[in-house]
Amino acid sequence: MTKIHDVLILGAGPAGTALASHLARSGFDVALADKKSFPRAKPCGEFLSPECRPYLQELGVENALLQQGTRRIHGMHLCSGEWRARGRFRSLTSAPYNDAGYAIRREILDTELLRAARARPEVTWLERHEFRTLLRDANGAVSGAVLRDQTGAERAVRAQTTIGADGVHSRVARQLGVQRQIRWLDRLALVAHFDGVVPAAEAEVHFLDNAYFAATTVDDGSFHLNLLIDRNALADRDGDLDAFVQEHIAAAPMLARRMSNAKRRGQWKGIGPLAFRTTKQTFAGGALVGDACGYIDPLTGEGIYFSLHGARSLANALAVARHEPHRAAAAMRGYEQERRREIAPRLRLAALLQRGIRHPFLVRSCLSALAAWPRLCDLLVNLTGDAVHPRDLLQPAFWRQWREAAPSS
């Protein structure tokens, strides 16, 4: 008789592994599948906003990450030409962890989250199992998926609930017909690590004409460099990525000075396009979570936070649906509503910033103002780094906390 899991999770990034851990603790029988073997490198900003930290503690991985050299990031330098503004995170009474974010390589983060999930006896790990197609029951509801293992053999894995956690280019979302590309934000990222750059306690964003660099020192002391550009900017090049990136570094004088003795470690990695939305995040027989729900490149690392928050929210909804079947539909609607309440305002802010940075004069004017008013720069960095939610700005209690909050050192 074919086994039917309680939940099948397709994708073992932060959203998938965090969801597996939460569900396992609630007694769910979980199958977790990914087409890759771990540890594996993945192009990413490699910065975790302060809001991620309580989720890492809850999942039991924060200490393991710190033991592997995770760096504390106390703020950001925002640069354009020779203009620079410094924003620092601020620890609030309601959120004492806001004093710093973390910088760590994705292969370390993903491996520790996966290790925590695999430690649960309720989790069956299906490594190097590639998602092929969704299975459906007689009523059209999703009832599992066909996976192809490392030998090329295909197998049907059935589950009462199937979750698409397969990232920004989610094949699950595409098969469901709910994914839409955001055409005006057709960007790709080029990512590499460099040795020979003096470590810093802040992340860096260097704005160019219609492009930008995001950079930070990560756990092993290397300098993680991420160039975000429109895809068509690379279309007519001959493939010499070092020369292409060097042209852009030369247009960012502060970054060029930082990297004057830098040597690239490993190969360039690329990913794109980076902007999608979904028309629905739940469906008969399952749901989407993390970047599979939609993604807008946010400048400052919100993607991991969105994944961790979404995983906990979805786990709570599935637990309600299991223990109170008459409330199952309402619980799943609640998951979508919670996502809109918590994440949608941040995505709108990210989209607004993405439109704004396409205008160099506007960027330089804003940096001039932010440099003149450091507390305003602190507020912007806390907003874009998830330490402050946009709705907090409407609460008088927030402003009282903000006046009393000391900036990170």
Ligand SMILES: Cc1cc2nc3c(=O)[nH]c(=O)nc-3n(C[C@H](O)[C@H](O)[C@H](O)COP(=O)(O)OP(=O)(O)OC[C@H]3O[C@@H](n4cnc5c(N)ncnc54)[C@H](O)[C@@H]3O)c2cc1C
Second form
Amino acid sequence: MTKIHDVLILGAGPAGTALASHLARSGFDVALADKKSFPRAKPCGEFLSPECRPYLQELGVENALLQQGTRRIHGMHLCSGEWRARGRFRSLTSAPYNDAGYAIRREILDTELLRAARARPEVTWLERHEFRTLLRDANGAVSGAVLRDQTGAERAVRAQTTIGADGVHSRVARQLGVQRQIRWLDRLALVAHFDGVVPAAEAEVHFLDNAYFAATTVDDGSFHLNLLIDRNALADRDGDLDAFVQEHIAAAPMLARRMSNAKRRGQWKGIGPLAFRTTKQTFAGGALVGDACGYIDPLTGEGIYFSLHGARSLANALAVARHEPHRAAAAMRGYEQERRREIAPRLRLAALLQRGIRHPFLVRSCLSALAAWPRLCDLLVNLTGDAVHPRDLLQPAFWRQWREAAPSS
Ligand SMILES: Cc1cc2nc3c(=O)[nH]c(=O)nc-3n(C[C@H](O)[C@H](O)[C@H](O)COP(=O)(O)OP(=O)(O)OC[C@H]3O[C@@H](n4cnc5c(N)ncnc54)[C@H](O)[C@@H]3O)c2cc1C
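Right, the form predicted alone is done, so what does the form predicted in complex with the ligand look like?
The next block holds the full complex; its first chain is the one shown before.
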């Protein structure tokens, strides 16, 4: 008889692997599938906000990542023309705090997370298995998926619960009909690593009129550059990608100086569109997690945190559903509510920032204000670094503590 797994997870990025580890620890029999073979690169800024650290510790991968050269990132430089403001990750209240984020290549991060999941005997790893279509039972509930392996053969993998963790262009979300593109934010990303740039312990964002660069030094000392640009601007370009990016670097003088001796290592990688939302994150027989639930744009560098947080929250809901079947529906609703509480306000803030950065005058005015009031800049990077939640800003107690916290140095 065909085996029926407790859970089938489609996609082995941070969301899928973290979920597999959490579920395996709770005794679930898990099948984890990805269309790629690992290690695999993934276009990403490769910056992990400070709030990822407790999740990495819980998953048992933080030490392995540090041993592989993960860099500590202590804050952010925000730049436009010759305007610059610097914000540090630091305690702004009395809450427990992580004073640094991390920078590490995705092939290392994702491989470590996968290694931790695969170390569990409860996890069956299906490498180079591409998800094709959802299977449904007689009541219409999802009951597994058809996967295609590297030989081209297709097979049905059955499961009590099926999870779409297949990233921003989630085929699972599309087949469920719950994915919507956010059209006003039609950006593409180009990413590449460079040698010959002096390493920095801060991430940097350089704003241009129709685009921005996000960059950081990663574990191997290379400088990882991301250009986020409106799709039309890229489509209308003359000439090759290097010339196109170089033209934009020249418009960001501080970045141009940093990269004056830079030499690209490897190919440019592109991805887009990036901005989607979903109308529902759970369905009969399963759920979505990570970018499959929706994503905005990497400006705030929070996607990995959202994935790790979502994976833990979903694992908790599935554990309740298994042990107390009469509470299963409430547990899954609770997963959606937790996402609305923790992640949705952060996505709204990211969308607001996205609207703001389209106005160069506004950006420069804000940067000069942030440079004049470094504590305000610290607050901004701690908001986007996930230590402060947008709803904290509505609490008078937060502002009292913020006033009393040590001044910025
Ligand atoms: C340019 C860019 C820069 C970014 N910078 C940052 C940053 O600095 N910090 C940050 O925190 N976040 C950043 N993000 C966001 C971050 O990359 C994502 O939020 C994060 O990777 C989401 O994890 P995930 O597991 O949901 O999806 P992914 O990491 O995308 O993993 C999805 C997995 O599903 C697999 N898959 C897809 N389709 C199928 C299929 N049909 N069958 C089987 N497997 C499939 C893929 O191979 C992949 O392994 C950035 C994103 C972009 C695009």
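The term rigid core refers to the most C-alpha atoms you can superpose between the two forms while keeping them within 1.5 Å. Positions refer to the first chain, counted from 1. None of the values given here were measured: they were computed from a predicted structure.
Shown is the Cα shift of Ala397 between these two forms after rigid core superposition, which amounts to 4.3 Å.
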